[in-house]
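One chain follows as structure tokens, the form predicted on its own.
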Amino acid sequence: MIANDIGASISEAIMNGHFDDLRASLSSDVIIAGAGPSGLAAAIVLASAGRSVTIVEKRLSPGGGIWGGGMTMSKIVVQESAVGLLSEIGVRYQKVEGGLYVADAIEFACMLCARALQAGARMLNLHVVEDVCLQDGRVTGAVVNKSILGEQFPVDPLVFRAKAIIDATGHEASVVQTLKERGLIQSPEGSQFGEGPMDVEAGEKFVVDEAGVIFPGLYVAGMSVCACFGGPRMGPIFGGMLLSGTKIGELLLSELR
């Protein structure tokens, strides 16, 4: 009987904590779709400044492509312009040839997640932004569902309100796709939807330079930028991801004021 009471108390504590977070997430300043490096970097900037941030991650483990390193070798690389961001989140690194720095992929993923949460961001893993809400031509919220149940069964989603959404879903750019499929977003003249072939240097620059608003209330960061505007992919170098997310976080801070 005592064991059962403890079990029930454990279950109650988990459910109460989860639904407190879920309830608080129903209205946020910013919803970030995707807990990869760019999404987490944006979350750190925004939450550290006191903004209400909800991160929606469809997988069980946040971190995006960080965990795999380069071809399952758990090391990642950043360039000189972004190495300061590693120091800011407490990630150790070593300088190597070519003005590059190598860090442990697992430590990098863990520290990004921890810093985002410690700054005050809420994270809902195993959830997915499957659509957006529009009002007067502006994105005003996200349609959120359980990522596994929603894919397998006709389970209705919930609506999460937000002043802005960041599509940081990576190669899929899945939030932008919901508007593109309806003809509400057109690829800029001279570009195409989908990434180009790998060009590391050009890709690292592209993912930062082109990060920004793609539709009123909807922003793109990280590899979603390349997917939306036809930029090149760049492989297991993550400086551009961090800089892209940081840029969007700072841009939104300015606009939300």
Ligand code: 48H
Given for the second form:
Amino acid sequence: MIANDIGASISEAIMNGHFDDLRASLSSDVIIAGAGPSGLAAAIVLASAGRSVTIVEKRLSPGGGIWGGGMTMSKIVVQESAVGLLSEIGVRYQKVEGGLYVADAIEFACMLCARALQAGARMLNLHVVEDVCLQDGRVTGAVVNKSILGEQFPVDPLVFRAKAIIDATGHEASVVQTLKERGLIQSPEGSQFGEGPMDVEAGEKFVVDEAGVIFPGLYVAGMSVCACFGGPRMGPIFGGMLLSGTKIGELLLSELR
Ligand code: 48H
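Okay, that is the form predicted on its own; can I get the form predicted together with this ligand now?
Full assembly next; the chain just shown is listed first.
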């Protein structure tokens, strides 16, 4: 085989694989916007139960805020209530004082991604959910573009159908924002849009307790819960993100059944 033939075969293998994924993504049970810890935790629950899951991630590397650890020190911390989830995904950890456990941020990001993908979730990285489809007052799909294209050129997006969408876009809550900007979602009485100042314990509780449906067909998990309902931030502790994503995954499993 001459060199150019091999090059063409490589290209063909990549294109075929990519377009198979893209075609399968046209209709999913659940689209997850954002491949941070909460989105990946939800993907693991749903895909492990055989649900069709497409994760759309704006950046080249999935993992969201995990990579930076705390102030670029690549270690993350979880509390007792979430350490079982670390074990389930095969992340090693060490007990430290204060009822906390420390783990390597890079191992954590890699294992979460690997578990989600091996459970059968598809991941479209460098793609962004830039809007949602609405029909009869319900979110019925995601409007998806290539992240770098949509920002720089007037390139029209494509539509991916789903029974539910999870906004796991972190501090931005960018999917919910698309409905909020149009006045379709109001902040609940007594709460504000945008996260509150840091309170670790309250933030970790809030991000799990308030995770849920925010609009028919649209769910929030992880830091976007705080952004949507004015919950406190909590710094580089990741147990709440895992528990919040897992809660939404389990909620959707029961609702889709
Ligand atoms: C596709 C998108 C879009 C879009 C953004 O920030 P994340 O890690 O989110 P969480 O909620 O899973 O975890 C939060 C955690 O990392 C954190 O920041 C904590 C604990 N902070 C506490 C504090 O006090 O600061 O991941 C979100 C992902 C990122 O990878 C984005 O690139 C991606 O979503 N994203 N993907 N479509 N519209 N918007």
